[in-house]
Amino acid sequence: MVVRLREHYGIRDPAVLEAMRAVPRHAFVPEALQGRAYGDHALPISANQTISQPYIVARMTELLRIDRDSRVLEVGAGSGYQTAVLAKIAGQVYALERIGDLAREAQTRIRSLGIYNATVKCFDGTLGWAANAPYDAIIVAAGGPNIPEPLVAQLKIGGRLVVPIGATRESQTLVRVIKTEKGIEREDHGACAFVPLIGHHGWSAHVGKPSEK
């Protein structure tokens, strides 16, 4: 896996590609779907959720430019793999779910791993976790109809945001916004798909329709 993301995909980042190979991806997967769990593409998990392909875990990671000194959000922590990758790189991570057995199973699954940097919480994600605020980066796992303004003003100047956007809830595009002192830039990634984000500042939990605000 970690051979393909760097050959093939072209991920440089030796943080990222260190993470990659650390974490056993196979413990955050439904255990009849662990024999395919380094191929490249995602995965089902309990709750209509996925595990995002490798690559975009890879991707979405190196586009964060984190270090040991950054404190990083995670909106959309699924079975809790992305969160236990970033842990690897980051100094602190806080993860938001917004399904709750999915956010207990995720923590009890890091610290399994002897993962104690990580903190997963049941919560809407597109609020953000001002308590914890503000953050170097910031990572969405799921595809929005607009850039969540609350996690745009809990990020520091500098930060990085990345998260897949787009008009409808089948198809996004993986966007970076780097906050700056006069506001945001905003960088294009290429094609991607997620699941949708439901929330405040996301889609509603009714097909078809984004949030009210």
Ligand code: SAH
Second form
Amino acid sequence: MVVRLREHYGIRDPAVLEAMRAVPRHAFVPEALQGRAYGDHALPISANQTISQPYIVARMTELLRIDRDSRVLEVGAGSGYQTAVLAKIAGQVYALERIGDLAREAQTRIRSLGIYNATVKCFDGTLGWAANAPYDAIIVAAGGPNIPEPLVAQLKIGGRLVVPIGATRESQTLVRVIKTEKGIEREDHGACAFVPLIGHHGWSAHVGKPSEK
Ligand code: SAH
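Complement to the form predicted on its own: the form predicted together with this ligand:
The next block holds the full complex; its first chain is the one shown before.
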């Protein structure tokens, strides 16, 4: 898996490659799918959600430009796989997941792997986690209709927000936002397809409409 990330997908950051090597992806997928855990694909987890393709996890992590001094917020912890990868690189990871069962299972898995610098909480991540702000980096693993304003507010100046944004629930562009003294800089990093970001500054739980602001 790591050879493919480096040779085929061009992931270069040594800390990202080492974290991808260190975290056992099979521990985060349902037992029946463990034989496919290191394949080049997303896989279903419980509650109709997915564990992201390894390439997407590596690419988004690389775009965050984090190190041991970084405080990171993750929105959409799902299985906790991305959380574990971030925790191998960053100083502290705060992760939010809107589905309570997933949040609890993710926290248990991460602890059982001996990772203590990551906390998973059940909460609407489109509102961020103000108590631990400001963050050096924020990663969103679900696709929203626009950039959630509270997440920009909770970034440090110079901080990076990586989030999939799309006009429909089905497809998105991977966007990196860098917060500056003057406002934000926005870069596009290609097409992607995530499960919908559901919440106050995301899509509504009812199919079709963006949420009320
Ligand atoms: N990185 C995860 C991906 C999980 S899929 C992994 O590798 O396992 C995205 C997750 O985002 C889903 O579990 C979904 O429930 C969650 N999600 C969607 N909207 C959310 C919100 N507003 N706040 C927190 N989590 C959200």
